[in-house]
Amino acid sequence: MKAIAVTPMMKDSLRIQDQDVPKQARNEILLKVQKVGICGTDRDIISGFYGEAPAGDNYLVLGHESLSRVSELGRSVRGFKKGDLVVPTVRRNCPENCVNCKAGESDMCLTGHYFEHGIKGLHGFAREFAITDASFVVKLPESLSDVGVLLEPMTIVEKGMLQTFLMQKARMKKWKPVKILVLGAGPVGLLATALLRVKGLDVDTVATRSEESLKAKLVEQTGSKYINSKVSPLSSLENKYDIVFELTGNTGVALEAQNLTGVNGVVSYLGVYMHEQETEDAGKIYTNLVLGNRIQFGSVNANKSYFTQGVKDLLAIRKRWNGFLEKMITTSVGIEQFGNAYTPQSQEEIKAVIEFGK
């Protein structure tokens, strides 16, 4: 079978590689992969920024955003049948099985020795067939067969939002956010915008594209306000937001985000930032944190509970805004044209997908 692989930490080693079809163990499912989505993490791995091959291999199969069908079941697997539409989670427990991993929260692993499909120590799903532990698999309804590949990025939003609400409710008896700022209108930013609107919140979403762009139109479809940062820079915005979700991965934007929350506000960082040097008045940052009772936190990965909730919220978004999710998938190619998926094809690109068997 064909797989899309790299040599970790080696720039531009992306290639098609032949593999044998894996054999599932008693507790595993053999997946017939339908689609994989491409994100900045994949492109960072291709650039040699990070990535770790499984033990004993000198290559890493990419693909952590996926949609598959059940092909074969291990003998001890229950609750699934052949043909089920499914999405496997990305992270797996550390060898030590720390208290958080043991509790089903590998996304909060204490040791840092966790594994991640397509990223760290486990092959990903960018191949015709893949195997995964059945306990980390979520079923999807057939109605999401065209857009279910968006579930993994949706879970990043689910976790960031829930963690924000849990922290705020823990420190205040009464807290009701009203105004939310989303920095970035990529796939996660658009999903965040839609989910926050489903929850009844007032949302401003900022990006660098023009007001006529597809991203702007999708933001406005949800009833949110689109802000072109080239016309209205972040420095012109008032610090009036209850929550700021920073999704750009831009260090400079991340620093500016700290000045955009009101009293008791929260900044949730959901991007990965290059190690750049930025100049900023650290004293001002920390003073504002103290005097404003503000919170800043980072969030990465998501456990199975967020995938389960994400299925429900994808259905809610589709019901409320017809065509919104479909329009987010702007590039769809077969495996033979895989290179086109990893290289943005236009400024309007949002989510690129590789369809296996296309």
Second form
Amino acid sequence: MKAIAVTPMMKDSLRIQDQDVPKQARNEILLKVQKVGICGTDRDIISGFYGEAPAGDNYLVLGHESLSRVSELGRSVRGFKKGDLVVPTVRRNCPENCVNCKAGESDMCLTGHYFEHGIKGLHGFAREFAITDASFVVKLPESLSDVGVLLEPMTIVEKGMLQTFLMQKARMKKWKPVKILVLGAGPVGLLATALLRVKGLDVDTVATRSEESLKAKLVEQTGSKYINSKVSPLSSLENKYDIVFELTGNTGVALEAQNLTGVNGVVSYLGVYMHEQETEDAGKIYTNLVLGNRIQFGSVNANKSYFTQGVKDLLAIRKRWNGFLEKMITTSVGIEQFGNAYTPQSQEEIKAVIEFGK
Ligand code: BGC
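Okay, that is the form predicted alone; can I get the form predicted together with ligand BGC now?
Full assembly next; the chain just shown is listed first.
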């Protein structure tokens, strides 16, 4: 069967590789992959910045955002049947099985020795068939067979949002967020915008595209305000937001983000940043944190509970805004055209998907 693979840490080694169809163990599911989504992490792996092959292999099959159907069940697997529409989580427990991994929170692994499908030490889902531990798999309703591949990016939003809400509720009896800023209108920014609107919050979403762009249109479809930062720079916004979600992965934007919360506000960083030297007065940053009771926190990966919640919220978004999720998938190609999925096809690109059935 065909798999899309790289030699980790080797720039531009992306290729189609032949692999045997894997055989599921007792606790595993054999997945017939339907779709795989592409994100910045895949592009970073292709550029040779990171990625790790499974032990004993010198290549890594890509793909951590996926949608599959159950093909075969290991002997001890319960709760699934052949044909079920499913999405596996990305991360698996560390070999030490630290307290957090053991508690089902491998997204908060203490040792850093966790595995990630398609990223670190485990092959991913960008292949015709894949296997994974059934206890990390969630079922989706048939109505999400077209857009369920957006579930993994949705879980990044779910975790950032739940953790923000839990922290704020723990430290204030009457916390009631009103105004939220979302920095970035890529897939995660758009999903965050839509989910915050489902929750009835007032949202401003910032990106660099014009007011006529698809991103701007999608933001506006949810009733959020779209701000083109080329016209209204971040420095012109008032520092009044209860929560700022930073999703651009741009270091300069990240530094500005912490100036945009009101008192008791939170900045949730969900991007990954280049290690460049930025100059900013650290004293000002920390004084601003202290004098405003502010929080800044980072969040990566998501455990199964966020996938379960993400399914409900994808359904809620779909019910509220017809066509919103479908329009986010701007490129959809078959496996033979995989190169077109990993290289953005236009300025309007939001999410590129490879269809393994095509
Ligand atoms: C994935 C996470 C993963 C992270 C770092 C992201 O793109 O969504 O699940 O933990 O990359 O490897």
